[in-house]
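Encoded as structure tokens, the following chain is the form predicted alone, with no partner shown.
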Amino acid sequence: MNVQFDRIALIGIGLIGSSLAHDIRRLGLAREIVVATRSPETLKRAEELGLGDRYTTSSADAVEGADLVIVSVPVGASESVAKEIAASLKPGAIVTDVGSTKASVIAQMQPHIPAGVHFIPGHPLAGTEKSGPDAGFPGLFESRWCIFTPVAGTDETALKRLRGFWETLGSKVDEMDAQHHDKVLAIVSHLPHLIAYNIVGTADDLETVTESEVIKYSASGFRDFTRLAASDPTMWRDVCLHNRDAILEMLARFSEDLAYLQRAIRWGEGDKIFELFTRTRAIRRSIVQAGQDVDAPDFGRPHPLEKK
């Protein structure tokens, strides 16, 4: 066993929390895993799946004696969790999170974290459109980035310890300023999800195309948008509200670029359209070369006539 922490408390047991539980167990990183979630039904399911060693609906009870506390809740719930666990945290414990907006999480949580406890905000860039304890699986974080946004005065030993934890899960760890993180994530994650939600919503609103036709004739483009648009509504509502400034900036830029493309199509400016599509194709190649996706037709999906 490669025990790194005696007791790890997982606050929230959705896709990220349950995947962490699988990996912590698989790799033997803790002597005890404590699972906490407010929903008795979700907690019962987590227990049925054997995700922890102890289960509770009280976050305060869960963190007592814990060496590492990982908060995996929608970002809008960060402050209420911090308030609940504050008095129960032991000196020297590390508290981290997995939220995709960092400035907001820091503002919500940091004021409530007691002195002597190491608060290190984090964000693993991994996930699927699935949610809930059944969605988790071992290896989710393998070869994925985990970004830390340390606050001023962060203890270097605690930072190194948490870095080691994520690296053991297979993640590549980077550090950046919280505001910079939020701007980067607004373009690479938040904006694509918003576009997907909007495009699927537009198709749903079309009076001249029936819903059955939209589903029946879904080509790969629309179909792949629906995967993003199936993501957890609570989580993405909170992302919009808690990374508002960066998202609005990226939406404005996107709207300007969309208007440029609209004009080019209207006036038949093929050279401008071709130049844009050539430039964006190069971005796709760069993503594949960086190991962030596979260069397989149709994203590697099997096809009926595909040779085995």
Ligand code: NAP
Given for the second form:
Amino acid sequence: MNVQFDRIALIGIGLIGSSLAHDIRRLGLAREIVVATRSPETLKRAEELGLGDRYTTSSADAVEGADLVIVSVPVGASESVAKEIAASLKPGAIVTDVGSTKASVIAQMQPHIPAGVHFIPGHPLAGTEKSGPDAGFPGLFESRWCIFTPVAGTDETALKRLRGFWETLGSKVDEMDAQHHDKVLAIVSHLPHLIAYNIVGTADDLETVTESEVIKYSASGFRDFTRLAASDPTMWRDVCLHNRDAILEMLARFSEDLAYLQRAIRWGEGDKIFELFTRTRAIRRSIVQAGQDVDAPDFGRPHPLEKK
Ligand code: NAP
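Since we've got the form predicted alone here, give me the form predicted together with the ligand too.
Once more the chain from above appears, this time first in line as the rest of the complex follows.
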């Protein structure tokens, strides 16, 4: 047991909330875990999975007496949650979130957080394409980054405590300002998801290629995009709407670069194409070297005749 907080309230118990619950329990980080989610169906499932010690559909009830409150809901719901919990927060409590966009979450939540409560926005860079309480698992945050975007005047002791919490989950913690976070994430996460949603949508709309052919021959590359394109529509709608400026900027850059590639193909400029593909291959090697992926071919998928 390594109790860090007497009571932790988890507001939202989908992929991220339930993964937190597994780890808090496994590592003995709280004496009590209170789980809150808005729908009775999700709450019932969380209870069946034994994710908490107490369960409620009232976020306000859940945060009463909690030392740490972790909000894990779609970013567009941040303000309504902040409004609901504000009056029930315990003085000295830490309130954090896990939202994929940060400037918007701060704008939505900060005005409602009472003085004496420490609000520290956060974003674990860990996840899968699954959602809901069944999707969570212990160890999701192991060796992954968690980015804090502290607001001016953040209490150092509270920051250190929250950092310690994420580090116990195996995460590496970084700090940056919210605008910078939103730009970085627009390129490393939001744009790739948009490209995936778009390419899968394009394939689905093609009239000269049947849907059965798209599925049948998908291992040629298409299926690698479908993992991202299967991500939760609510979460990603909210990310698009709440990181609008940075996403539009990255989309503009992307469109320009795509036009460059299109032109090189049209004019048979093999050198340009080869130079780009060589540069991008090196990026994959850097990601493996940084421990952010394994070096197994084809993302480690098992192949029938491969030696174990
Ligand atoms: P999820 O599995 O879809 O779970 C969402 C949770 O939020 C559920 O408990 C759901 O409650 C609740 N919720 C949904 N809409 C709500 C609303 N309007 N008001 C209040 N509660 C609402 O989502 P998730 O993947 O855990 O994502 C949660 C947050 O983590 C998001 O902000 C996302 O940007 C961020 N994040 C996600 C990933 C990822 O890979 N998925 C990675 C890092 C960060 P009910 O089921 O009861 O409706």
